[in-house]
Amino acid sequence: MWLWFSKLGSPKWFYELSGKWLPWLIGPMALLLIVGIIWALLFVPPDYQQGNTIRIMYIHVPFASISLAFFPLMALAGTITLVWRMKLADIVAKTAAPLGAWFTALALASGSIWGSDIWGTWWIWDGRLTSMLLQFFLLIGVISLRSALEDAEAAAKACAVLSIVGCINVIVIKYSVDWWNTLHQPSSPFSLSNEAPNPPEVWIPLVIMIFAVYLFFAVSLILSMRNEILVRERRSEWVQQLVQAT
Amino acid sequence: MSIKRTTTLKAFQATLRRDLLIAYKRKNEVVNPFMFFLIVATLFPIGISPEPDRLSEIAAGVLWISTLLASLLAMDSLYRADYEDGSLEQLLLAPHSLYFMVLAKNLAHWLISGLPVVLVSPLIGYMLSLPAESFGTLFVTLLLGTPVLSLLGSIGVALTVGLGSRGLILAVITLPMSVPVLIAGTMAVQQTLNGASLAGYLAIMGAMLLASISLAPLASAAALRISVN
């Protein structure tokens, strides 16, 4: 078990293994994305209130739901960095922060486009929108702290502390902002029955899109982790052999 | 030669007294954030509108935001001088729990920079035509909220103390974290104006204060150990 654990922390081992995983992730991702997008854009019936605008949901909901995972992920990786000093955990934390900022920004942008049609405005100071915006600012804070600290090890630990504090804070912000002002519709339940507010032909493509975006996230994270591994290990023998081989 | 052992309580008092004494000798650092608070609060009527009706609507928010900015500006001096002259390192080496040392420094810092702002807030509130019945609420919420701002800011300062230019980065890290305090504080004032009960809001602010007293110094201490090494 401990051997497995210390192996998991080795960047080289991860680089080799993730190279084998990638095709198995990219294939299903592409398939689900193509099926999900075509289904959502062409075959889902227009909503009786929102018309064709409802199709934005198939982008917005997956992105918004995965954006919420970034701070817990970074806090977990940060805890592992602080406790076990696993190299790989810091690589996850470092690459997740910019990705998180992008996913959050895309969730905000897609929501804003959706809102411009449904609510008649691009932006309102609603609870969910505001807490997403603040999460975006907190992620920018983590990224800028990382880039400001020159010593890589100190930066890793400092960002780990900030991610843990930020994770607690995101939760407090979420509740306080919701309590402050909320217009955003609550999440709707999924049901197989046809009389339910969301019939299967509406939510099945949504589930497909959610899986597709989650896979997209996994692939982007692994790709940028591989990049980061190559940068960090650039002086090691195996990377130099890899570079010479190509 | 026998080694003198001090208790944590004595160390706490010594740190507190030392920081207060330093502040007393360097009055600039105490006065500047306070003046900054007054000036920022003065800019709002000039920038928005001098009409009492409009001002009274935004007065609570103006006071809270000015307090937040002043506390951010004052944060800088919390560990800076100690980091530069090496006494922060001595504090880390001391055989006492860093949690209490950080708490002492935060308390001293709040007494110097937070408390004056709280004390003068009713006066500024009056100048911003804040309705008289909410003065008490404003005072109490600021009294509960400003220590939270100091304790949260302390984490940001501890993380960035080793950096050359960190003014902006400190703002980016700290300000979003202060939002819950800002919300609870301004909503409590709003609630008084509507004539509703305050108990819930005060309980939430008290909870925030207790949570940040018990957790924030731990994070600050961890951050200081990272920054100083």
Second form
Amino acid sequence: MWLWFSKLGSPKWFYELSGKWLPWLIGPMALLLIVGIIWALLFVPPDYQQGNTIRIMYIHVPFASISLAFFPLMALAGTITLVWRMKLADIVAKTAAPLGAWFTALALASGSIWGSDIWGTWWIWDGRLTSMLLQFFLLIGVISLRSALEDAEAAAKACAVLSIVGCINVIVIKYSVDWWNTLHQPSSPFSLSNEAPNPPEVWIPLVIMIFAVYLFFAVSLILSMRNEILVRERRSEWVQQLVQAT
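Form predicted together with its partner chain already given; the form predicted on its own follows:
Coming up is the bare chain, nothing alongside it.
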């Protein structure tokens, strides 16, 4: 297991292996996106209160869900960087931050569009919305901190610490609707019963979209990591050979 762990920390080994993963990720991602979007737009019945506005859920919920994964991922990668000083772990932390900012921004934007129709306002200082906005600024802070520090090792350590601290806000986001009386509704349970708040014809395409967005995140992260590896390892022999071969 330790041999596999040490191999995974090698940028060259990961670059070669991830090239084999991508086709197996892109195919299912595209299929799930097509099925989920068509199902959500054409076959999900209008909500008895929200009407067709409910269809925004199939974009907002997946983006909001995946956005909560970034700080734990960056914190884990940062911890590995601090303890074992693995290059690949720092590459994960660096490439995940911009992606996290984009996913969080999309969650905020889609939520505001949804809220403008349901709540009658684009924004309110609700516990869930405010903590999610704070996450966006924290991610921008991680990106800015890495850019501001010229010493790559010092930047990696500083961003690792900030990422670990940022996990506290993820807990706040998760439980904000329980801790405070807010406009944002709590999570709705899934049920196989047609009499449930979210019957199967509503939540099945939502699950499909969540899986599709998670695969989209995985593909985006791998592509970003591969690009960062080439930039960092551009003077190494294996990258030079790769450039000559292409």
